[in-house]
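One chain comes next, on its own, written out as structure tokens in the form predicted alone.
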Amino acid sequence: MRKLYLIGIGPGGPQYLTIEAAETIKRVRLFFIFEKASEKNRDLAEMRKQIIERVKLDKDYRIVEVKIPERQKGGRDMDDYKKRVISWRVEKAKILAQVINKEMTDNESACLLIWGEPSLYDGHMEILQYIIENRLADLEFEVIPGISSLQLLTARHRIPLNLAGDTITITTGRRLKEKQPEDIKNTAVLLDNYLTYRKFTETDLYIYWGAYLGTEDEVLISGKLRDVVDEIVRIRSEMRKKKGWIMETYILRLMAEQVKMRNA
């Protein structure tokens, strides 16, 4: 039976790969990168390679790009968004079993490199359930666990995820649309293509936001909202344009909430 691995590669930099990712790389010897129609993706994928190269020191190995579409744009309604991902992600199966059928011989195994961590917030180990309940390859796959964004973005800012005897918010930014001041406490925030964070800056709330993680383009900005969120938007704006496309990851936090040990 063929085998994918999902390999989760961190923020980009072949530093964050743990050592499980990198084995699993050295010993396989087909990789897939998927690779949206879009040519400001490119350069995702270049980095994807650039990871094989530097660990697949042999150079015993072969990459198949693999073509996907855009996912369509739509209005802002949540079912109607809902229905435009699960429609991406089916086409998107579809594709990759053709691929895995045309590329993979009956045993072998393969590699398919996911940005930070494929666990905790992507749509691949759908993908490939999909295409195994529909018998559309024959497959089976594992996971391996990367470094995940708000790892990298925590420890950049020298602060801890948790908060001593409290919750912890992973939302994205859609989803923080539809919350009030009050609901804030220590949210963290993936992906937010709204620059949601606008909504609160009446608020005593502190951002920790940072963007392209783990990569030379690596922007960090931290501060009270209110004092530091027109200087996010205009470097926001200004990479954006710059690269085509951007990851952000931020934390949202009310320091009252923070434990202060040099009070104690």
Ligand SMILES: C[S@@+](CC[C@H](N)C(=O)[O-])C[C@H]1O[C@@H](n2cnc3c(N)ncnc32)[C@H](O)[C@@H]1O
Contents of the next structure:
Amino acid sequence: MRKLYLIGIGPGGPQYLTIEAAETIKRVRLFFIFEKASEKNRDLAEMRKQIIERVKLDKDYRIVEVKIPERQKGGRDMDDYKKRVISWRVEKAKILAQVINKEMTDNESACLLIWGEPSLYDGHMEILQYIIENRLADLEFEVIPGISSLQLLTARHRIPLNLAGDTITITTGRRLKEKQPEDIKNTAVLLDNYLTYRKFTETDLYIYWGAYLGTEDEVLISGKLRDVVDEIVRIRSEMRKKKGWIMETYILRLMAEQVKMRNA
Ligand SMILES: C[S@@+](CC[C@H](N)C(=O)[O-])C[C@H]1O[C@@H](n2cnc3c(N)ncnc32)[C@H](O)[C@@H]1O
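Starting from the form predicted alone shown above, please give the structure in the form predicted together with the named molecule.
Now the complete complex, all chains and molecules, led by this one.
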């Protein structure tokens, strides 16, 4: 049976690959890379190619570029958004299944390199389940975990993800928008295109912010949200203009929680 490895490659350069990920990339000779039209996705596809080049000791491998459409844009209604994500994933599954059937021989293995960690805000496990359940291709898959952008963020700021005996919420900008300031104690946010933290500047929250983590353009800012928010908005806008895209992750945390142990 054909085998696909979903490999978490970390959030930036090859230095974030685990040994297991690197060993699998070394062993396998076929790589599928999704190509989307946007600048961000071209850059990310390029970084994946660089990782393969860096890890493979010989040139005996094949990269197959899989062209996929952009997800349809729409309003901010959550149900509508979920529907659009699902229909986009189904479309992607069908395209990927065709490519698998065309490019892979019966017992061949191939890799899909997944940004960061495959279990965190990534649809590829569900896409592959869909392919298998609907018999679009004869396939099994294995997941090789990776370092997520969130792990790199906490490492860079030298903070734990959770506070002792407490809860960490991991959410998106879309969901954060619905929260009231008193709901936020310790919240990590991905996929925020709306600068949602601006909603909370009247609080005592701290922000630990990072953009382009793990790449040469990495930017880190931390401090009391109300003191650093303007700097984040300015740098974000400058970098976005320069590169054409941005990926940012941040944690909002109650300052009171932050200082508790320091005062103990
Ligand atoms: C579709 S999710 C994928 C997350 C990924 N699976 C992970 O483990 O980090 C994309 C979001 O992850 C975050 N992200 C991914 N890579 C990042 C990076 N290098 N720097 C900052 N944020 C990043 C951003 O919030 C971005 O909008």
